[in-house]
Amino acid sequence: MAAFLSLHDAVAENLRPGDTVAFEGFTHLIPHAAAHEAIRQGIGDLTLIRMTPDIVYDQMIGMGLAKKVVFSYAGNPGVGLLRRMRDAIENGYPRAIETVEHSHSAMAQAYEAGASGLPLAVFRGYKGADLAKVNPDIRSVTCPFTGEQLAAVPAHRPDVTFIHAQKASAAGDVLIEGIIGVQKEAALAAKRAVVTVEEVVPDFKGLHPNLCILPHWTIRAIAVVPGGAHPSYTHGYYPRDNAAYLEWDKVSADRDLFAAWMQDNVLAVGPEIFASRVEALK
């Protein structure tokens, strides 16, 4: 039964050091808020997965707090690299961090395989590509009907995902419009799942019934924090700020500045800080 707390109660019961854990979002809804939340809590020790890892796993990474990633695509989106992850992967600082590389396929059917209670997921993939040599986790089966070889990888089963959404009702469910990606599997593959939405209604009567719902049941907690996808969009709510990806590529780009960035815009502000920065796009 999703219960509705704050943004720091919802990841401080939610997150523990050494979890393994997923923040995620494609193009949209992408859980800032909630990774700061991660934050400014100093929770470590974590293995990160993600499809798309991109400016707010440079954020965690860069604040020390991942000791492994597993993904399928790395970069700040439409700019460049992660050079927070990059500096960790090449120079160890401000800590090494193991990497696990798949294909975008192998994640999702990974999601996929966890929100069903699989141990692994088995699909067509990988044929003439050379990233099984570099991952053990990339293995192959016999089709028992087919013979046919098939790749399988393990099923992704976070401790807690985390994920943004449009509305809550005051039942605790959750409604996603627009591009889902892999929310809704990543979601229900998960131990916990913990959602930050722009704002709560009554219910859904009204809407188009095959809007993605998730229901109370298979959430944790909800926190609501206006803004919470920022600088990624939300649909329906607020566009995509271009102008703080080109910045970030700035800022991380120096061990210092970075350092300061986070200090000024993530420790020392609060939740309340995504809905002001909203406001100035509109």
Contents of the next structure:
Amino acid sequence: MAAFLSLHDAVAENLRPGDTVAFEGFTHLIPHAAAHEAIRQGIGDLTLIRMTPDIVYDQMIGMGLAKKVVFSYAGNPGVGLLRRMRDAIENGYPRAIETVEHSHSAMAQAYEAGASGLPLAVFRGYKGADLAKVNPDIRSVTCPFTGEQLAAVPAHRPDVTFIHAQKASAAGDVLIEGIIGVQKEAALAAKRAVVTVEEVVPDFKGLHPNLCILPHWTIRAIAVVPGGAHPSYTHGYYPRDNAAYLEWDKVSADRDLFAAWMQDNVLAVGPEIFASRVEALK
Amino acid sequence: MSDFTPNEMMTIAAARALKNDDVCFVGIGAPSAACNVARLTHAPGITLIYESGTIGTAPDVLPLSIGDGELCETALSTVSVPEMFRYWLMGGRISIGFLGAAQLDRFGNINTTVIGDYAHPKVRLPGGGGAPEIATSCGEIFITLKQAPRSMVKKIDFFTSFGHGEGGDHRQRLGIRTKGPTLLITDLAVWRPDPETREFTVTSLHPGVTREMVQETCGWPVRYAASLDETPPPTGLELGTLRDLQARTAAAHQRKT
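Could you present the same protein in the form predicted together with its partner chain, rather than the form predicted on its own shown above?
And the full complex, kicking off with our chain again.
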């Protein structure tokens, strides 16, 4: 059953050192506020799963919280490279990280398999691709009906998944709309799902019957954090802060500049700051 | 129209390759610009699909990321990412995949993963994203990139996305049923695979481009088709459409004050 908690308590009660955790959101609805709370609490030794590590994992990796990253596209979308993640991979700074690299197709279907309670995802993929040579989790199975060789990857089963969504109802049901990405699958694949939302409304009566909704009994905790996806966006609330993504390229390029930025913008502030960050974007 | 840059010629030549009834999986960057110029000029009916799940999108400005809100707001439908990769891509419903590349070889194999050794890379690039399966599941693949010796190389460091492998029937030998790379558009030329060897050969030079310019910026010995065309220069409509799109995009991505 979903409990309405402060962001501090929602993170403290659900994320433990050494956990396998997914902070999901495919460009849209990236749970930045939740990740910043994890950084403030210094919860480390994490295995981070995310299709696109993006700025959110660049920050967690740069702060030394990750021991392993499972991913499929480690870029700053539309801008370039993830410089903190590169520094960890190329130079072991601030610590070496293990990487497990997939394609988007594999990652999305591994979440789907996790949500389905299956041990693996089976699909037509990785043909001729070198990733299969460097990731021992990429294997193949033979179709028992046609004999076709298909790719197989293990299901994602995170200890915790964090997502951001538009609305929760008073009962703790969660509504997601727009680019819905893999959030439903990532939440249902996890042992514990924690959701930050823009707002709480009394109920979802009268809305479209096919909306993407996670029932309250699939969620452990909900924290209300307006603006909590920034610099990602929340469809219907505020747009993507593309300028912030461009700026991150400079901030993340230098170790000291990064450390100072994290001190000022993450460690020294609380989740309430997110509402003011999106105010100018609306 | 004579005053245009090589990059503009590249984007416009790529746009011309797309047809009104194509269903196109769009990579970010140069492919995205080309696909939207096509949509705004000769191919208004084209279906553009981005891997964030947006089907039939018609953005007014070019998205910075594959998941900008504009893509969803202007799309016919937005599906989940697992559905995108299963029903639409793996299901064989997408005719063209349009990709960029960090490194490309003469058989259309693409590297966007690492420069150097995978375990100890000289440069860690973003990786494949959707490309490994786009390259093998779309009906055919168009590639666009700016020519440079470090990007058009004899041997790529990592096979992120499989093109024609070692050439010939390598795709069929791996059980891949789609055509693979059928077109390469650079800032200097249009290239198509040789029907037998599958090696990219130049079929058309852009206006003002010489064979020497093509060779200087390519890491393998360039081959030319028996009859070599000159790419028609951009029309006023094509160039105006591209420049308007880029101006709108630049304005939209600046910080609002």
